[in-house]
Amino acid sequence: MTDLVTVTDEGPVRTIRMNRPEKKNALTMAMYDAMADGIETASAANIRCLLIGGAPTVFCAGNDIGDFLQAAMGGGLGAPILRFLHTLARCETPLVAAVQGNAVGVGTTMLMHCDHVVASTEAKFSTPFVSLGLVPEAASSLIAPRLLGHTKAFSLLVMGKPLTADEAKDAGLVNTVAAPDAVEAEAMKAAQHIAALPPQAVLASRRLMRGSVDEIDARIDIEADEFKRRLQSTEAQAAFTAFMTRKR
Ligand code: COA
């Protein structure tokens, strides 16, 4: 149990937030268990659309830097993540997700698993994996180059490039740009008019439009793999602890 994540029922609607502000909502292990729990019930309960949510000042942070240090140490990607990232992979209940100021990391590619994306104005999209000396995660490697062309692809999760809420949008990650204080209305309004529709058409047409799930589910552990034999690399914890001892 954590209170880093809080998990609120609106009728058919569930919203899993974030709640980790200080820290930018950087994710730790009992945070993923919390998110991987709230989506993994939502169907005996009845929901019908998932909000995923985070602070006003930012959505995610990414993994927190100080667990991929121990996990560097330890051996590779946590339990509690492979189970998030696998729980989102295989969700059949639709997934809003309402996105103000940074999403980095893990907070941009768990976009990628999402129907519907609501940004801030100010929201920006990064990954920096690469300048981590680590690869992306969650399937990114499969759904980015599809979602958004190899190219564009290319520049987010290798170069590193940021995008701003308007670039996410013409890149196809975004639905709707939205003005910080409108961005959370505008994503409920979406899964309730989600909710709102015949459930076993909307759950045979996403089933229909997402391909093989067995395929995402395996890229998750193939870049699980590699992901680990990088946590260990010097290029990975050399960016780490300078990440964690920087002077600002
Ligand atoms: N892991 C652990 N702690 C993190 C973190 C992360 N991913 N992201 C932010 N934090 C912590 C900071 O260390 C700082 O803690 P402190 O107040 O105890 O010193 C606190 O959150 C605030 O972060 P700060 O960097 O001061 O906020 P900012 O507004 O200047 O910058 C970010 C926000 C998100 C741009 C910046 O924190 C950042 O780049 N974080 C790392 C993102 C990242 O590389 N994630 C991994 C992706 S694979």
Ligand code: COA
The other form holds:
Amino acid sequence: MTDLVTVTDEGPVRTIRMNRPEKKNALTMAMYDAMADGIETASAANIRCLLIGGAPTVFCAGNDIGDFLQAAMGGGLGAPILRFLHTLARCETPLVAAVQGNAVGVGTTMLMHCDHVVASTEAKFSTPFVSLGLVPEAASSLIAPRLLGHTKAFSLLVMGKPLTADEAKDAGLVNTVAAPDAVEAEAMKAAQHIAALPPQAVLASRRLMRGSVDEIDARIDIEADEFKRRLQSTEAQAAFTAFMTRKR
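Having seen the form predicted together with ligand COA, I'd like the form predicted on its own now, please.
Shown next is a single chain and nothing more.
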């Protein structure tokens, strides 16, 4: 497991932390695999709640551009990304997120699989897929309209308009907004509360509320196929060329 993702257990709560602050927690393929490992092994460790966290100043800047472009040249999202997304969709352990700073791309869409999200007053949420000539992922094209409503989901996913923490709370993406230095404690408090509930009742209730996991799983694959097609488009190629030129 890469040290760019740390996994620590505190009683029945497991914290999976993205630990690459110098790169704004941009996710590499190894980090996706490590996060999937942390989720997949939770039930065997008698974990009753998972907490996903980042750094004090940033939650996740999305994909590492180098790893992502390498996967794109292979013609798709990359197996570790798809593994992580399917693992999120299939996860039966409740998920809490502690969001500080920016949550970009998958940093935002992964939150749609969480049951309780605590965000810093300084957090911002954005999904710049379409501006790069691409499409949303992580089944967000299915979940976001249900969670936020069509118009707010369109504004976020297609128009690329970011949400502040308060706007995300009003939209239904975030449960609690807290001061930056209180986010971790609030998230752990929520995770411990969930972990203390009767676990089988939580499991049954969560299954009922989430509906068909097969539908979510299938949407991840449909999005991935469209993503692959979009990567080969002139729109995406022009957007990435412009992005890389700007980075230089």
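In this text the structure is predicted, and so the values were computed from the model without any measurement. Numbering follows the first chain given and starts at 1. We call the rigid core the largest set of C-alpha positions that still match within 1.5 Å between the two forms.
- If you fit the rigid core between these two forms, you'll see the Cα of residue 239 move by 2 angstroms or more.
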